[in-house]
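First, one chain by itself in structure tokens, the form predicted on its own.
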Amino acid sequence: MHKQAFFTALLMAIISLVSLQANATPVDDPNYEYKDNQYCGGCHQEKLKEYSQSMMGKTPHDKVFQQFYFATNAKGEFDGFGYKGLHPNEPGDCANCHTPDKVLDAGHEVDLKAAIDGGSKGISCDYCHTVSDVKLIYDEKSGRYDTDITRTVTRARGDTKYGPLGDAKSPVHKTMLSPIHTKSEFCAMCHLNQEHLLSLSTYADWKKSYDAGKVTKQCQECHMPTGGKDRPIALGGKVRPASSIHQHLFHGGHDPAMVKKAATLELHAKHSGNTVTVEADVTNVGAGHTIPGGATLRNIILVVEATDSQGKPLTHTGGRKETLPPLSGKGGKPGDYAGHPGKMFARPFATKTGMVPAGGFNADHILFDTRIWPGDTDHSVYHFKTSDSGPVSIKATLLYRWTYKPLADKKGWKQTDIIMTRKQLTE
């Protein structure tokens, strides 16, 4: 027999061997230590390369986040507002969901400098693929969920990798087919945290919508789509048509292209004497979810602008219930709307105290709830004044933010407000 066909039959029969061995049943190994991401990637080139960009690939890692944990401002200096600011001999549930390893490999809640000194590798491939099973715990009584990942969390460790592939086969570990990285439950493992208040809601929100027949898809077909050209997903792979290679970027709220495609907007407005009256309404025709989405932190502001013929901004008389709150940014800086015609999208969390933003870990009620659902508009109306007889313009901007503008003022987190859309008229 030719060396390079012979060569050729025995990996064959390698990777047949491989697939047969996996088993029926998932076991976990807890003596399996978990593979860091580059080791997969020698195989799964383009997977790496994706993931590797994504915002979940980055954690514990991301600068952001561990200053919200640590209580620091950008600059490295204590700042009192964050996790460790109130709670400074408490681990916090933070690392259930950035260094999910550690706190299952502990059994419980564990500390993220702990966990990050002692080696978690964050999300990791290898975490999220010997994954078998992640449960959702709801007490309908009270209505609250178990959101403790020892609780709600299965795992399989060892040398089978579970996937969304019934023919998968590899020469270097087992390969079983897992519903479960196909549902929304999957990401529900971290998108669905219960504190006090439940301060992240999206796999909540998701489900809500989902039962009521307004969303049919599921989060990984929004997140994780499909396309290019067909393709091995990893060296030396058999080709595989396109439709059924996810991408592994997960964009979301820090995506331009994503966050565009979530909101209409439409713009009408009236002309009568010296009154004139704006009607806006902002429909939600791209999210499974609400706009914003369940973190509290997020926020999306519709600003309104009124100007005569001569470029002047008209006087607005619609009061206070039609002008952006605090939130929104209040001091005269770039971006800070305050006090200035327009809504706001967002869910923030109030403490007892009534300190605006709260997180989670210091939250005790919702300030308000203006969020978006899956199909629904936000209809809302402006009045303004002109002495000028001539024709006004009209211009509404929707503004999507990661953070509440005073909160990335006071940490020194550098913030881009992304352009939802944005319309014009003339009356």
Second form
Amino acid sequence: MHKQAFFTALLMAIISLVSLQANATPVDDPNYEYKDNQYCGGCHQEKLKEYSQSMMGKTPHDKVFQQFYFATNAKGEFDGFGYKGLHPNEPGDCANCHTPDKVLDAGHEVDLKAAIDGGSKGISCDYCHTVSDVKLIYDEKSGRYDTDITRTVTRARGDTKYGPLGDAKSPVHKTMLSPIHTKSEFCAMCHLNQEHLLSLSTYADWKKSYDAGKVTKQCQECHMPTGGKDRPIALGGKVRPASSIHQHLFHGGHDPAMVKKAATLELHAKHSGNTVTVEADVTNVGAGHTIPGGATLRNIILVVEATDSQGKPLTHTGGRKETLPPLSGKGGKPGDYAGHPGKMFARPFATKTGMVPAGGFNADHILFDTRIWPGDTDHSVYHFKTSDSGPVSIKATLLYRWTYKPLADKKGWKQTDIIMTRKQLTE
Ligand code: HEC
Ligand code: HEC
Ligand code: HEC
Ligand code: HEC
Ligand code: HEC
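Other form of same protein, the form predicted in complex with ligand HEC, not the form predicted on its own:
So here's everything in the complex, that chain up top.
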């Protein structure tokens, strides 16, 4: 009798365990319609305020993004430079990450115009918080990822919101503890793109450094920092410790304060007779991936200037390898540094026919890769000649640009150089 009671109890326990798991298994409701950010923001006001300012919150309405897709310039004229200039009759993969809702609904690539006209909500609160899993698909043999969002992302559309808390109670939606939301793999669904080249490599670059012990933080720890006062995360919610509240600004290459955290610069000079040798060390101290990151248009420029006691520029004798490439701007307009002593840190793409810079969608090869890895220092040397024996002044400036200047000029895009750091000395 006792035995039977024991087995009945065991059976009941197993049944309840199974049904608990069944409850916890994410269910995707294909008829669910994503809510607007405004709706979520009615209660999550701080989140809405922050997220609306972010680049991710602006896409697909970010003009630069659209103009690179439709191959138009800032005036709206077709200039052929961009995805549609080369592939007028194909949708392209651009909507995959910029309007993931419409692509996942369709189950295949969609045209960006169709996605926008079809009412895409972009990368919305509800999109991110109803993702239940992200898979990384990597083929050891070919060394290539499969980054197609229709295969990497598992959705659980419906009234359950996935997040990091585990004990959250909301009057209008259920909540579910989601460990993936606290991991870099969550961001990898979009910050990794395998085309002919690994055209967006940020996640892979982070992973390499993380596995090597050079980086210990997840993307969220730097790009969704915690802090401020203890406070509720929603109207009507209890006060939570600041350490559990994550900023939704997603600051990156468009935010001067973020960019300034990334690098330090050290400058040394030797002056003997009429020769001057300048050495510059740039170290990636703040980013969890290369600087600049894994998107091909981002670039960092070190500009080295040397002048004599009269303020006259010294003659540069170091040859072309010590000078900046055409991608730093040609033509003598302000901010054009091609031919000037210095170094560019970037990973520009090119085509066989000589198009530079190319996009991930038409690139055949990497022109050069001088990005600086986490913790690494780039060392560069510059040689000058001076005609008088007085002291010389050396100035070095490290600039960040979210796109190459020649492309910005061609497109009519306005960008302001961000001064990451600047050093000066007299020798
Ligand atoms: C795998 C996801 C993914 C795909 C596919 C994708 N993008 Fe992006 N796109 C991103 C991410 C992530 C960023 C931000 C990159 C960064 O800053 O490191 C970005 C940034 C951009 C930017 C820079 C915007 C700015 O304001 O600086 C442009 C332009 C752009 N994408 C155009 C395109 C075009 C055109 C296509 C299609 C040919 C495309 N993207 C396909 C994920 C993607
Ligand atoms: C009527 C108010 C209200 C609305 C509207 C609302 N929420 Fe919430 N939400 C809450 C409250 C209250 C909590 C729990 C607060 C707590 O426990 O500290 C919460 C918790 C959450 C959590 C945390 C889940 C976890 O376990 O980590 C997420 C994520 C979330 N909401 C996302 C959303 C999204 C996305 C929307 C829009 C589709 C939305 N919320 C709409 C009130 C709301
Ligand atoms: C659904 C796709 C998607 C997901 C998920 C995603 N991103 Fe993004 N992210 C983008 C796109 C697209 C852009 C570029 C938007 C633009 O400029 O038009 C971007 C831009 C950014 C930027 C650059 C902002 C700037 O100032 O240039 C940062 C930082 C960023 N994302 C961090 C993250 C982090 C951290 C995560 C994970 C918690 C994440 N992203 C998840 C698609 C995504
Ligand atoms: C690009 C994806 C993405 C978007 C868009 C997004 N979130 Fe989040 N959200 C996250 C991630 C990831 C976390 C967890 C970060 C962690 O714990 O490391 C999070 C955490 C939260 C939390 C839990 C509390 C906290 O601060 O950690 C709430 C509530 C929340 N988000 C609401 C929102 C609302 C409301 C919006 C829209 C205004 C929104 N989110 C937009 C990715 C996103
Ligand atoms: C240790 C902190 C740290 C970690 C971890 C980190 N980042 Fe960054 N990230 C930075 C800093 C600092 C910058 C500004 C420098 C720059 O733009 O290169 C930056 C820039 C960016 C940018 C802007 C454009 C650019 O130049 O690349 C994107 C997008 C981005 N990070 C995404 C990610 C993603 C995705 C992850 C995780 C796979 C991640 N970051 C991990 C600190 C970090």
